[in-house]
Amino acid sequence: MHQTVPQQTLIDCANLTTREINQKLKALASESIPTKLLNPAGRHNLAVGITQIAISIAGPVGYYCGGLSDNINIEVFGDCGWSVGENLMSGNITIHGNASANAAASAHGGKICILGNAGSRAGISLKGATLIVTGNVGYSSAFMMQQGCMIVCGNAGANLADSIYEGTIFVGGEINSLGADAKLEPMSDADWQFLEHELAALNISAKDYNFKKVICAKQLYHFKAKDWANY
């Protein structure tokens, strides 16, 4: 037997609040019946919350777009605003454009693609996602990153990885500085495997880039009182 295979249902964002778009995407979401919103015009807070469901958007969007968000597989054809895939649970977001500051901050699973530049502090305190940049990063990325991997094909700004914990990163141009317990270590085939498995979907190949890898040194893990004994 032959399932159907639901069609495409239409939204146009113009004369919609926020609210209204949302609580269209939660009842489509709950038959999971894919959608495609018009005329976004940079609306912040599109799609979030939302579990079960493929959404393209047809726009730049703004601040927050996909956020709290769980099996949601997400495309934008335009620019979308800071935080993009806040807390994203599971799923795929998938930004053919640039992004402002904080993506992917906290995500927990799933995968956030950039496909150009992300701005300061790109997957900040990230917690077990994948976000992958084709282009450069901001400042201060990966601070406090906690778990996941984040791939950068392009430069990455001061203070990588400052106060990271756990995770992995590689950085595939040039790195302006480190921050605190932050360290370079040699990749391993391992590591390039990885990456070109990773980055083979958006056909780019990790050969054509010298990938570096930053991980934590785990010099702040403890506390030492005989480094302040003479203070």
Given for the second form:
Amino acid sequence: MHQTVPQQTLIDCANLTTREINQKLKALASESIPTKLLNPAGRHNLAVGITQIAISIAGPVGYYCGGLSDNINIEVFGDCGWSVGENLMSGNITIHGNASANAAASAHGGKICILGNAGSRAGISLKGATLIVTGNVGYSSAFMMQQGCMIVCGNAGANLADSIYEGTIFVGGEINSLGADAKLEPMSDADWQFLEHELAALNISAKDYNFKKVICAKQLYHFKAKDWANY
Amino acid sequence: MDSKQVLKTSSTYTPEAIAAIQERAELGRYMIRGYGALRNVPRFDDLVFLTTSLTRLPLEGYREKCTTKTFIGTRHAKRPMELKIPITVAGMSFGALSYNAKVALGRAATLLGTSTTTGDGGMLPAEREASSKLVYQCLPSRYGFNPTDLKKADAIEIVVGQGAKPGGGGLLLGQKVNKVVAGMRTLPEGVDQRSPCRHPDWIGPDDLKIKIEELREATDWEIPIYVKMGATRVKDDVKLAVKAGADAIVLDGMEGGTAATQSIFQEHAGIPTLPALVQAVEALQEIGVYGEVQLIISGGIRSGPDVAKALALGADAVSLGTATLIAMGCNKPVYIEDYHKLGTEPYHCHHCHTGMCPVGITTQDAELMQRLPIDEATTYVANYLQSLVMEVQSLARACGKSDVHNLEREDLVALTLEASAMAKLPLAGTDFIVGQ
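What would the structure be for the form predicted together with its partner chain, given that what you showed me was the form predicted alone?
Expanding to the full complex; the earlier chain stays at the top.
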């Protein structure tokens, strides 16, 4: 018997509460039906705590879009507010616009691409995800990063990678300043190959940028009074 | 002629002050330690109950029922926390505590029908299995925090601060960050793990409101959300947490413990639990949510009378951390030689930060941990909690109450000027309230 599978479900956010929208998304996720959200109007907490769904959002979103989610694919055609992809476990979030502060905060896995600029503290407490920003990032980005990778094609603000434990940051433009216990390391061939691979999907060639690599200097792994001047 | 020699101790340079100066001179930095404040502060001991005689009648101590059922998180959650007793186990991390200690706390809490709480290390699977009601902490570090475990929780506790270190973060020293602990926290093994002092993805109460909505959406508004704070500017902080949408406030006074932080925080930051509780109740009353937003008080609560007095002053429940560890055997006079290796004695040990806990509680050393058999530790904690409940019921019955939540301010007076001023209760035998 032939079964018709809907190609995409449309949800108009205009007359729905956030609760109603997320309930619909969770119901659709269980059926693996791709979904498009219309009129998001900068609303907070869209598509949070959700698994296994592909969502496109036509317009700007507020805080925590895609937060606490796992195995999702979200595309936002607009700007986004604070902490997009907060604590993401796996999947992809792509923002066709700018992001406010704390993009990908404490994200464990998956990939978050900001096709524009990101504000301060991008990649804060990153725990394993990959954050790509094709524009600039603000101050204190990658603060207390633990694992994962951040790729910034543009410039980075002050105190980049302050107090990181592990992970790697690539910056294609200028770095205003490095934070405590961050250091530059020479780019290797493997690094360039990795960047070419990661950026190819965005139609960006790594060779068009003067990428620099930032890692943890590991000088502050243990609290010692003689290191005081480094804080 | 021989003159009698009298040794005098300076009140400024006490033996403790001299030792502290000389320790700083050797270390070149501030001191880091575990446990809680060592100093004396006004506490529940400075209050006494006005039990019944003729104006009120008591209930029969060994016969009549005195109920202890407690609900937390009735404001928004579809599934509020229903506890059999008004005593919960506070958040203490796997990492700071050993595996055996965490599992024993979970099992003991389950036996008493109450909740236990995760901590900075995330949700240990064995802890989830052991605990019938588990509060999942959302801490600034977000170590081990993930949506999978979030959905297994019975409540969420957003930790803003801790009584032992309000405004400061913790420091789990590298010797306790073994392979398992490091794996759960996504950290390199053996590094000093810094617990941040603020959350990575929100800063003020307006942001917190949106964060709370995110957590509610992720958990389908099923479970309550608590906000835990160290006691400082209590009235304003409580009001802002309520405005942000908290179902319950967990307020931790300065007597609260920690696995490791700067000693200066423990002794010189925050306010004691007694005045913190009084101010929190006033704050809830002033904004008209007293009874709607529940209040859990913690910080140095050790006995049934402490619990009963906290309830009488307006708390819905109390939370115990350090006292449950002491029930397991913390500071017990056994393995004396190991206390000596740490430079301390039983009853004086506050070396949780070293990872060399002689009784196997605050350690990740496999050999030391074997000194804390899970079954035995479970029994001790369960017995201790049970004894507290019996004490609370006894005092409540003596005050003529058939429900421990019916204890009230009128049942208490203060023994000291300080306690009178802080608790806003009359001095015993007078109608005089200091400051009023």
